[in-house]
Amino acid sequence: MNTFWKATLFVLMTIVIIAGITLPIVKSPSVWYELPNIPGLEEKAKIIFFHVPTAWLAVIAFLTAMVQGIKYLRTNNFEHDAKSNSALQIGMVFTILATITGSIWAKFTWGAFWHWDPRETSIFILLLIYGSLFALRSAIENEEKRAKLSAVYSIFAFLTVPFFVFIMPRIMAGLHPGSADDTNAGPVVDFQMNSTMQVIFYISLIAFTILFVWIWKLGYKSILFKHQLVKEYD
């Protein structure tokens, strides 16, 4: 990643944090720096800021690693395989991230971290389901035959990453804002945001994915840079 880009993503971080933690939460706003009240999340919807887009990018992530392990099975290019590895990881971990912020998110507004709600239900489903991928690749030594097996494996799981994600919680009464049953927040982007606070949020999304960017060519590289080192010295 060049000079702009970091710059980029160093400036839009910055004002994510500094607006998402300091700016004011009051029931009628009536200047630009103020976010609104919402119902159900008071001063904790600040949470949105960081916890949707974990979530966001680990979405992203298992679309990488699908399209580039479909792109493997096409040209059997281990380098489709190494960027699909590096997706994978990366989506592991903002998976268990969206879980962590979530559960704080939790502890704070249903009093304990963990109620085996819709949402959270879903996403420990993913990283099952996922985590079980992970297991795949570390028990087959053959390298083609890894890459494969990992390929096939990455598509079938992203085919229940809309369900777990999208669907299932919002068809289910739950706790979680968006649930079938909620009256108050409503689906997670259609928040009684103002402007400011959908600016805020749509900047997050945009520097996280950046940040995804960046992680995912330095992990791929560093794959493929790993594995020339193992050829060259076998």
Second form
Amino acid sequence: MNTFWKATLFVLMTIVIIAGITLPIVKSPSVWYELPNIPGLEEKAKIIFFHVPTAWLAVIAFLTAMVQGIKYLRTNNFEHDAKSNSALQIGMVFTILATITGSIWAKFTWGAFWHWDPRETSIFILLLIYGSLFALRSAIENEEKRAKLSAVYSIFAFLTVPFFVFIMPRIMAGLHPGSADDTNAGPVVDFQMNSTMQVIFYISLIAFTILFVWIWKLGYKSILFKHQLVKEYD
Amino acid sequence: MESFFDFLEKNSLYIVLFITLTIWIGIFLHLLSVDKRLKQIQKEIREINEDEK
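Same protein, different state: after the form predicted on its own, show the form predicted in complex with the partner chain.
First the chain shown before, then all remaining chains and molecules of the complex.
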């Protein structure tokens, strides 16, 4: 990743942190830097600038893993397996982070760390699905076989992601903002946020996406270098 | 400096802000250093390959 993107990432994320933490939440915003009070979320609504992009990054990572998996199946080039593997690792880490941050927030909004709310249940299933992919990878020693199985699994696993992340938690009644029976917060992004809040939210999504690309590149490069060195000296 | 300290004591939200910014700068600098190290390794691997040719 070149210096431009690194600088952009630094600036955008710094803006999100400063604006996301310090801008005041008031009952009826009258100036541009005031954020609206969303019933049921109040001050805790600021989690949306960090928690939602974390989950977003995980979805992007799993999508990348699938795309690289398809590329591997077409070319049988180890490079694509390394890229897919690196994306899977990042996706897993950020799914766990989304679960933990959501759980901390739930403790203070709903009263307990875990409720088996549809959103929590769906992310738990995702953790199981992708967790077993790592078990599968570590169980196979043959490199080609591992890459092939992992590629196929990552494609099938990603088919469940839109359902578990975007659909199931929205059509079922639950506690999480945006659930089917959510009368307080409703569709948070479109109707409850003012434009300042939306701008910070979207900048955050962009910043997290750039962050993903950078970590991903570092991840797959290190896998590829290790692979080259092993080939060199074995 | 004294008044800045007083300001922080009265507006503790900004303490959270500075902590978060410090963590972010730390993560960013760490990523930069890993990035640099990997570029160095890439260069070394390329040199090894060229020497063998």
